[in-house]
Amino acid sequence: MEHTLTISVQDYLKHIYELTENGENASTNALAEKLDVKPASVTVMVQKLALSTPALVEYQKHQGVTLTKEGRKAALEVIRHHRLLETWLVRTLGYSWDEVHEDAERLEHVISEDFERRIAAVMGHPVRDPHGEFIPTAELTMPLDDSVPLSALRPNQTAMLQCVRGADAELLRHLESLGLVPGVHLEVLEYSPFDHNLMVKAGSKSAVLGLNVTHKIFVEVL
């Protein structure tokens, strides 16, 4: 797919994809919060995207918005660019996983399809980015993800950490200090039913994590 969409439209489609991954519609308020714009501005944009040719979204007032087939392809292309760039910045330029997001956010809109193909090939066509999230394929499909949130685990369960989603740089640095990075094996030691805190152990380190953290960590139960 050629880059014929504006940066603003690409950002809308990417965030709609993220908000609808669980099968629900994206509300205008949720989109407004993600994009840091007013809900009224979101309504104008999604109406425009619904009337474009081809239509990129389906929108009904008070029912939210979803992506059409074309909108999903466009969103996955931007996400592929972003996650390939994050991987390339870590592997080639020595960025840490908490440093890559902002630069990838800027570059995702401007790289050519040839550049995308070249960095994918030179890295051996990686499947996951530095945070463990799947990279959409060159055919713009998303690999099946059967991981579960760490928040769903209970004492004596063990798992391999697959990815960390939607975490800010500070949290990523904190998780790394605890040894909680993609690929590590961890064990749930304790669970508090009152505040849903989990005590987990990774290697020689243990820590108590709240729900606002454990729902961002996705694991494969062993």
Contents of the next structure:
There are 2 protein chains.
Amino acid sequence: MEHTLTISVQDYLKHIYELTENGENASTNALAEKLDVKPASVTVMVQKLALSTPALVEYQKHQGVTLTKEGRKAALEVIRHHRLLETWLVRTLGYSWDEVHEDAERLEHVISEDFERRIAAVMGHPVRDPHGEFIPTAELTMPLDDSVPLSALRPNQTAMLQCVRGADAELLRHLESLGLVPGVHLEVLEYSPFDHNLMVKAGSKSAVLGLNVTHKIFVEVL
Amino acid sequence: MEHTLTISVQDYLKHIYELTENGENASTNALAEKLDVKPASVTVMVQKLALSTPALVEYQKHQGVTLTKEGRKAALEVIRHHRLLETWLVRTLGYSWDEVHEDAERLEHVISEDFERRIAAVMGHPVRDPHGEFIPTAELTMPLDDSVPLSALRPNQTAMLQCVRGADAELLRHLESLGLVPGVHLEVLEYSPFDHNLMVKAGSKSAVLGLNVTHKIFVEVL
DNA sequence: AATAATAATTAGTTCGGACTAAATTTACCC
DNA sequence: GGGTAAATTTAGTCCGAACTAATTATTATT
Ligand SMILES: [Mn+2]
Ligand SMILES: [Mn+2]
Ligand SMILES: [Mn+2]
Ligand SMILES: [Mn+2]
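Okay, that one was the form predicted alone. Can I see the form predicted together with a further copy of the same chain too?
And the full complex, kicking off with our chain again.
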């Protein structure tokens, strides 16, 4: 274990991880968008990360980046911090799932490994964060995720909601008000083929959700 | 409220506060020492802080610095964070008093006001940190401290230990092993006028302490 | 009061990480 | 296959905050 990576580098790696989860390379523009930084800045940083020893990303001009083994470990470390922190803010300080992100975003870079171990232990080594996302293990491996986006379901299918990914605070509050939280059982009632809206029922409530929403919700089909 | 002081600035202000508690100005060299930075860097930073609007320090060449009202508030905010965090790491995550400093040192700069309120509330608004130091109030005032250094006591005086200030981890562990922790009652048994050693008894244990140690321990005389 | 020692300041560099503006690829379309 | 639009990269600048080396002030000593 070499250098302690800067906060900036940690954030780059984390977002590259997220953008490459689908198997594709992370593009300069997408990365710039996520990091709230100009594309020119991304290019420069990504070149540095590719040239560092050990290299943290694989990069060739105009082709975007992927993480190397080292880069991936570093990313998972940050993501583990982030998700453990979110879990712990919710469980012990009464944050709600729409309030935790910002604080975790800054804390993730400054907690020690000791702190990480302690909160993990105090919480009994949780497997998922408040949004239902897997928390990377202490050994920095990511559990295999076999959930599918809600947008893939059709009427009469039932499923259990596993996680909500990439939703802002407002959407999270809305989903909660509909009972659409991790663990809930839901049923698809209707599908509109033209706009891809789904009518979904959870508990006593039901609502029509657009593709915008249904592709941020991941479920396990029952 | 032009918050968003950099971490560096926050650390400067905190250490200036501590160096000026005795009423004196903080010297360039003393600050450099505390901040683990070269004196030249301190001079430059201190000039910037004096020139900013609002000014955070009062400075004139070769005379050292003091905090302005604004600088003092900012310093107390950081110190409140630090001490609340220490308290909370000890109470909820099982840190011991010699382990908390480093983590609190980094976390103090990144927690939100919301986070601060939450941990304060969860702990019932503690007044002192694990070392017995006063925690600045939410309104950023510092309680009046009427304790005196243990070094000022003489044989047959008894006192209650209030706080240990400026001790490193090793000394803290040593003091704990002697039962010298906040709240304990102690008695001075002997005094050596030449080296200023004190023989001190707390509970069943007693030990001879040098000036080095006795001026880091603050007590209330009974 | 002159000088030596110590403290503090200035000047000039460096480094990380952002930015803008300009140049260059790549992608798409007719 | 040329021509434009979009994506990306390069070049040059800036800012905060540190550093070293050189200079100046303050203080202590004789
Ligand atoms: Mn972050
Ligand atoms: Mn999450
Ligand atoms: Mn600090
Ligand atoms: Mn303390």
